[in-house]
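Presented below, as structure tokens, is a lone chain in the form predicted on its own.
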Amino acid sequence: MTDRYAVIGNPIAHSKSPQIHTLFAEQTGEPLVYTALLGPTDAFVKTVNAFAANGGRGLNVTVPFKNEAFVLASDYSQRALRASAVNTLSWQPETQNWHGDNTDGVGLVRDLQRNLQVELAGKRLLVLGAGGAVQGVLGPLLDAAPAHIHIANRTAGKAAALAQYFADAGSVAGGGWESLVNQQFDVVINGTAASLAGELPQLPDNLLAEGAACYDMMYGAKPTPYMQWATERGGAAYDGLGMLVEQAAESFSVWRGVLPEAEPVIAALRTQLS
């Protein structure tokens, strides 16, 4: 029997998740089919439960439904609880409810440390943005034992509140763009949506420590404005394609108990983009 999985979002036609999980299935020999599901913005729960009623086993959840997925789930992984958001739903037929997980942060850290060889332990990290994308990755970033994480956001209070929420997990602070003056960081992660609009956060020119790594959670065929900014100032610039694949690999592992190899899938997608 072939098990059914899907990604749900709105919009969803652009999603690479069906291709990624199809490649994972071929690689591992797991019997599954994975499709894209357009979720009506006013009928997320109805759509998800209909998917389960028709034999669906699991869903990846993307914009704008991660918070609704958190509310829908009946039990959670520790990382989903920490993120207060769910990107991976697993149907539990014995209890007739959904288990919620969040694989975004694991995907980011795995891409940085394993694929890109970026050291996080003992380093000063800067995370740009304070929205749901950033909240979803701060827990795993702090688990990697950096010396300090600073969160910078256009709205200083939102960054400070997020820092306070994670204060029990390590050294973390937050503030507005002005809080970056006279600070330098070893790793800078852009978790804002600025790259989608071709824009750039307000960053000081002397922000990067020597040998700094700069990561954009967005990706595209060309370097983002943030990546261009980083390269011009001597930083090593990376996009978020590897994070996309690594978080998908972790979701696949949650569902199937098998962790596929992300590297060949990243390479295949990179070839397509270029």
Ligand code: ATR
Second form
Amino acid sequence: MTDRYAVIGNPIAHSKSPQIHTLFAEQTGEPLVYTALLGPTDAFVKTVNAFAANGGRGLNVTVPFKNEAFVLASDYSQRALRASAVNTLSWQPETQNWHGDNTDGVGLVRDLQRNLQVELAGKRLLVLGAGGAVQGVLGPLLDAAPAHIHIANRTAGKAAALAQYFADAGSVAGGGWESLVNQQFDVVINGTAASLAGELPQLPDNLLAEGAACYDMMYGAKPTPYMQWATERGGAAYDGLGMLVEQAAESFSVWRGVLPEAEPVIAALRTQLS
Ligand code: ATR
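Since the one above is the form predicted on its own, can you give the form predicted in complex with the ligand too?
Expanding to the full complex; the earlier chain stays at the top.
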């Protein structure tokens, strides 16, 4: 039987993961089938285990199940432990257990450094938001050796707590929007859910250093409100489509041992979006 993989989330109908992984399978010649699974919010574990019982080898996990996937897994990669969340589950037939990994942060860092040529080492980074999406990427961002990471969030206490959690991995601080006054950054990453509502965090006008890169972890057919804000202030603005494809590529490599090329797939999706 052909190896089966899927993405599980709720909602899931608009997920691009089946298309991305199917393109990766064609590109690498790996024989696999990848579909989308709608996970009932009260039956995540049951759905996932039924998938394994029917020959499922691995799952990508998306909203709202990344914490439940973390609880479900029996062992973890180091990066999943740091993120306290799992976006990649691998079925281990020998032990009949799930291995949990998290490829979100690697996906973001690869898109920034490799695809967009945004340097992180020695730079002043600002991350907006302090929810699960941000916790998932802070470890790999700190591994890229920035001079400093500041986390700013609507709820200041959450940013401070997250900074504390990662304090042993580098120079990192956190606070509310007011903590941004009189600070400037080279790279600003929006990890809030504000773009989803078409909203924008309250940011000072002089936040961007000369030549700053501004990245939104969301993407869409049009520039997000955050990207528009950045462009109007002289920043180079990027959306999160490349991160989506790069995290998928890393998951594919976890499962199949071969890392697909993300760039042609990013280009194909970009054409479709526009
Ligand atoms: P996710 O998994 O997407 O990170 P989450 O854990 O619920 O979801 O976190 C959402 C993040 O977006 C939080 O940082 C949230 O700020 P609060 O911690 O203050 O709730 C932020 N967020 C959501 N809507 C926002 C808005 N309209 N403006 C600014 N920040 C917003």
